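Next up: just one chain, as structure tokens, the form predicted on its own.
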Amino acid sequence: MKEQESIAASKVKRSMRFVKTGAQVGGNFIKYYSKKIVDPSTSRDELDKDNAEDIYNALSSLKGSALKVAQMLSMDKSILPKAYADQFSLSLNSAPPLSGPLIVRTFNRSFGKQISEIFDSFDMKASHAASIGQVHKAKIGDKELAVKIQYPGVADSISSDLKLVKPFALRLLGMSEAELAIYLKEVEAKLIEETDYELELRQGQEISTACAHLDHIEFPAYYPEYSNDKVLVMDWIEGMALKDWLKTDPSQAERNKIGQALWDFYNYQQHELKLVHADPHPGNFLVTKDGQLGVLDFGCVKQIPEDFYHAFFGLVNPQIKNDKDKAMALFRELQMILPNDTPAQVEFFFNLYTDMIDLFARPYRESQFDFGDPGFIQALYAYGEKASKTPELKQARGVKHFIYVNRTNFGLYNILHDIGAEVKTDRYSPSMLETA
């Protein structure tokens, strides 16, 4: 993959990025539209495949939030059209890195040291580039180290970024401003999180002892002393990306032991820490030579509030579905009803999300689940779907924690699909289920 040589890093020159690029998007309307007079029959898959290949050219090479908000939108398949769905999902595994000669400079100017002077050898070709920082390889002595290097400007034009990535969401997205002012403040605490390396660390020493119980997952040494808030160094972990793994066509049972790590190490941060590894996408994750679940990545971690966590998942509880009024006393804790919706909306809105928690819910209320079905993920992207062309939920619902919850579960959803694992799933359950 061709490599960039710069990256605009101030304010001024990313927002004239974001004008040639809406600039670009217009002509694309403009072009749709003649092409429309002449042939009515014209569709909009051509605009929608030559929009987002621009917004994406954009946005991946700006890196930071910009990128980041498109990593996050690709994971919900069902809110985008296709054609963005597609593109935007090459952040996940193959945004275009910052060359080499740049990335030392900026690792120099960081940790006021050459990198020679901390390293016996650095592979000046980063092994994986993501939306935040670029990954290298290095060695101390016989040590294998990964080496992650913040992109420069990340951390400083995270607000400014999203201001410029409002109006594309906007249309992309079909949302109110208000729900999506709530979508992007929720986001923007979390990406400045994430531009904190040393909080990143600290994150994953953390979680990875407590899960350090959990079976088959394999997480990384940590390494303080060669660490800062732009620089982070672990061990390097061998294995294969999701995808690359896939293709070797796996056993079944191989499918599951994977899959089956994935589901505890997801489900017992939820249920017994009260926090989670809150960026579920493929990138993050490895299989390692002797098939172990590597884990990479502790830069998104969201901590749910004990309040939050019994409402949300007091909603799973199958006994739920025949108390209408205990549902719907969660539903308003949640602000998912409002107090000034009549009686009318609130019917609605209670027959809406109890479909939505019932796909949800499903592998909860099974002891062993196949998440290979496709029906159950054909189900989840057509309530989605559904959902996306609802106008009464232009207005904001829920409380800002379903965020990065739902984006967490739905997303471990997904790759469980992709996996076609079949998994025991009554391990590390809400536990409002084992004393219902």
Contents of the next structure:
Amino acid sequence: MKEQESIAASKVKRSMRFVKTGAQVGGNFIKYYSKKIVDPSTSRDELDKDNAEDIYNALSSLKGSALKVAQMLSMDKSILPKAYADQFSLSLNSAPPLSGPLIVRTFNRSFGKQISEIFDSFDMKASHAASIGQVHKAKIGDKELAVKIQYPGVADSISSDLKLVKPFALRLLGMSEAELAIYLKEVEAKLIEETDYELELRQGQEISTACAHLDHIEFPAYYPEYSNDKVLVMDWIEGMALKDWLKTDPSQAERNKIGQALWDFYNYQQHELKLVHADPHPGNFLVTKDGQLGVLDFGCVKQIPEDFYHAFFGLVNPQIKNDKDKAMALFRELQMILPNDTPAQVEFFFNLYTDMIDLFARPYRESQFDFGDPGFIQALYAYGEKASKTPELKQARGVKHFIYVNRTNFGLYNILHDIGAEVKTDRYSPSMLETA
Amino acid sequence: MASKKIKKQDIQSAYIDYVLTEGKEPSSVYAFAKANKMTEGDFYDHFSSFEAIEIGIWAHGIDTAIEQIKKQEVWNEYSARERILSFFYTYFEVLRNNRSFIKYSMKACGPMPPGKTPARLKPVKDTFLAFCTDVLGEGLESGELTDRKGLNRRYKDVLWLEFLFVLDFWIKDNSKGFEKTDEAIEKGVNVIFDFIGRNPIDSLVEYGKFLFQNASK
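With the form predicted on its own done, generate the form predicted in complex with the partner chain in the same format.
Below is the whole assembly, all chains and molecules, this chain first.
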């Protein structure tokens, strides 16, 4: 009896923690709205910034998967206003570090050895924090290694963290809970995969082997003998974070080279491997001393199902413009137009989605594309802004695979724009273009 | 039988085996000795009671943990905060090997009224407090911790409360690899050290003193 009681008590304690955070968050929203009422002149930008800061504070104290979702939201700048995005990008380097003793313990438990028995040197101070772990620099002989260690309890807390993020997501996307559910399931499954470093190691090895022949790109080697589900050891790639590299004002030729490497990397994966590194966050890339693109972090890899691939990239085919029936069939297959839609709705969504596909496909429709052109990215933002204000879109449309495929491609477009690169886009293009 | 030397460890493991299988302590030393083919005399050579066996196991656990952490190369580089953290992680790693027994023994202790330490945990508490006194003393010397005169003696008591809390948490922890206990240790010890290190309250007290001495002039 006694034991039963105590278990119940600890459950209550646990949910209290979440209730508390939930209450704070709810309070935040009340604060924002009341601010708006009191001072209607408060600029939207400023208000958004306040919101983002508070949400970010709540999320970063949670660490782990909630942080990851924040990053994912910040990725999709077309959904989030700019101030949110800026604040969320901060979440990359924010989580408090693990203590030295916990790291020592993790190694003892995982490998039955002291850190000093495995590595010749090991920097106890984390070189940087990732969302679900932190990275340390170590050495074996002359070889420099990056050792990624996962925060304890991350895998366990994903589902409860997602429940916490749900109110934000509902508000930000303006969807109903039931409609959001299929997307959140997809996200949850991917997040759980990301906590398995053994899987990341296999994915990293698989993709880097398959992409080894691409130009100007460098992958770290992985060390399975020192890795397990919570510890991942790979080569330390010396280089500059993409953001810092851009501050050095690289020449247009260099920008194009890095941009091209990035384009080839992603499009080779999408169109040849049908398996894609679905985390095109600037923090996952480096520019090495020799001016190569270094790719880190294969935690999030999306397998693109064949039928989705054909339907989605079928829309990219320029011929589709003259074949409304075929386009309509593809929209229906992708559940962007639903069986119960009225003729007026069908017409409305057809036009809306055709505009989107037009934008999305623009880089594919020429052999060379300048991502530095502000017109393109502004058109993307403007579309996102318009979409977020279209009440008809406040319901779930599109199959779940859109989440990661969109995130990947819009993320890629964003980075290429930040780099200001002009790239040859016809090297690895959708196979649909050739069969057309 | 009597000619064969009965070892301390044999009695310990026979006892652990008995309580974990039966869920209670043997009905008498006599019955226990008989079942294990020894005399009561053999038993009393090493232990005065069943409780003494449990005390010995608890004491051995904490001694092992402290010995292990002091052997680690990084020990000398650790701050006081890290030394305490290191103790907690290592101690609960040591306890893992005897988790069922620890659960049994804690249950046998019965409910723990605040401020009272059950006999089984006495030597653990003594060793733990002595360990903390050493570590905290060095922390005060190095300036990592703030000297608050009379309060200094209380620091280790707060850590003992954390110890009891984590022990209880660990016993109830169902998470994989007891990850939640790791979090409880990391967060709990950090909070304590954030408070006993220099913190805003110190500044507030100093400011209050200043105002008291000067503002009325």
